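A single chain comes next, written as structure tokens; it is the form predicted on its own.
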Amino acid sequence: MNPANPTMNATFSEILRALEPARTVLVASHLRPDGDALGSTIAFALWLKSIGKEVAAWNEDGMLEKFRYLPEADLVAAPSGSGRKFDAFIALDTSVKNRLGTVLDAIEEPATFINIDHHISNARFGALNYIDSASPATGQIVFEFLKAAGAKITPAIAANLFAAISTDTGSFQYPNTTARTFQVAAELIEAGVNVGALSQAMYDTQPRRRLELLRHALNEVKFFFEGKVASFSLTQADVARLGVLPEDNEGIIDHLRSVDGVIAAVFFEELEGGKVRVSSRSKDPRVDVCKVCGLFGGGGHALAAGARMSGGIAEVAEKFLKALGDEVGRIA
């Protein structure tokens, strides 16, 4: 399945027509994956359980700690076997088609492969797409869809969406968030999301050695361009003296972002195989970071972006921070 114009979104009415004669469906996310990613695949996932496919929501990752908090989280696996068909796969909150990992490695392509997303970058590499990038969340998209497609909102598939878009928002309180993200949120919560409950698994709720890096990444942060720019390093030596695990990094890097005359805050992260993990944020639209990761193969939103560059970290984080030092320059 091919469409004449790929540039062009698929409609609601048209990924539905593409769904119906599957029998076994495949949904999965991005590696590392995010509340966002995992939200959004749990929730599609239960949807089409309740019309009766055979579905396997996998992520290379599988299910990681800090979320099983989710409803049903337990649907989520790593990917199992190889050459595994499947007659339709969906590929959720995802910007380009390797960032899906393993997953492809286990299976034998299927002709529908559905693409929905929200990252400004996404390659539109399915044979049908659904980008939004103007959407805070990509559970905000899977609502609007199971809306359409007149889907039960049931107390598991709102706690999912729910936690997706939270998650990606910063707790609703990012630029992205609209009216219409709060109006969502009111029928999830109308749906059976217990807030309070949801909230404190989400944030208030972390294992001891995360405090301990962050205790590790207030102490070795740089300030760079008259303190526009923070960063923070993680060498594989540090990740075993602090016992912490990838999952640990998430939202470390706001605190750094946080700080008052910061612009633009960078984490750099040593990955096996001469591989540096980098992950930026913005707090001025004027400096947009996805421009800056597209430079090195990366992408994202223009306020939240990352890439995986090849180097030393030392190498990575001076050929990085010089390029994001211009886009600084250019609003100075």
Ligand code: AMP
Given for the second form:
Amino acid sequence: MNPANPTMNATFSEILRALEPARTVLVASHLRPDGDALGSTIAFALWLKSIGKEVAAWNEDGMLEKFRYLPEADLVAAPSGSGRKFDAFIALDTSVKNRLGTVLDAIEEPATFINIDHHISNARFGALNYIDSASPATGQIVFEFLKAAGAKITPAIAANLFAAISTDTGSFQYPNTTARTFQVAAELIEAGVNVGALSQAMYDTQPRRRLELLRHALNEVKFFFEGKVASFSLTQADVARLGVLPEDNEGIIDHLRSVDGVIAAVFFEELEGGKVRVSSRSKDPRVDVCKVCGLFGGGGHALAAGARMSGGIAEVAEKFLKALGDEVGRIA
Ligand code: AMP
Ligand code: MN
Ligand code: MN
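For comparison with the form predicted on its own, produce the structure of the form predicted together with the ligand.
Now the full complex is given, and it begins with the chain already shown.
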């Protein structure tokens, strides 16, 4: 542990030593979870169980229907109870504490608080922090950790980590994908991942209502700043009309980003209670959407970041697009 320097990383052996005496462990990840959040959570929980810990795996949103294909998906539950006691708590893929939702409200302060993540904006809110912003996915860090722990990578752990890494790298395409990422993927395949079946579940299976959402998004898309920025919005009325779930909109933004000439794409989603969820993507490292989201209390990665802003959706869109236009304008 490095109490004198909270910005310094703990080592894997320090984390392992801290976990050793723990009998009960809670693993959790960020709300509105993606494949990295849930895959890393399940993989870590499975390993902890295999070494005899009593484990709970929580996510604010529970297990999403679209990630049901992950082996042992049933391990993940929504937070429950109050004053629950755990000897250790591990936050995965979570940049700031409040992205855990109500998870921490349901538990007593655990003796050991561990934070493992790859967000550059991570607030290092744990007692032991392992933050590697060069890693393309928390799942890749978890893999290295499990190897250091001498863990047996079972087929179920392998599939969860493969899904975590594959989804967070845009299927091994984003610039933070390294040779090591492919080496890890190869080891996971050797450990039993069925690439064809898993990839079909990840990328080639969607509910029809998601196609209706895509139809809506393509009708609504707007371009700004000489076509360098594209955006679309989804109101509560649209959600009700289309019958879509929050999990359906992940990835729709990629259609906007892929357009020739577009450098940054942004999606505005009206939430209940006067808030708007902003999701943004960049495809030019000189355009840092994490910085833009940071202006509005959000964060993430340079090329994929988000924020939650108060106000009406039109007003929020105007404010955010202005700031994004300034960022894009810097490189023009
Ligand atoms: P999303 O656009 O929701 O897929 O998120 C893109 C990235 O930004 C992810 O790495 C998120 O963890 C991060 N992110 C999204 N929303 C927020 C937020 N409100 N605060 C901090 N980070 C966020
Ligand atoms: Mn994530
Ligand atoms: Mn991630």
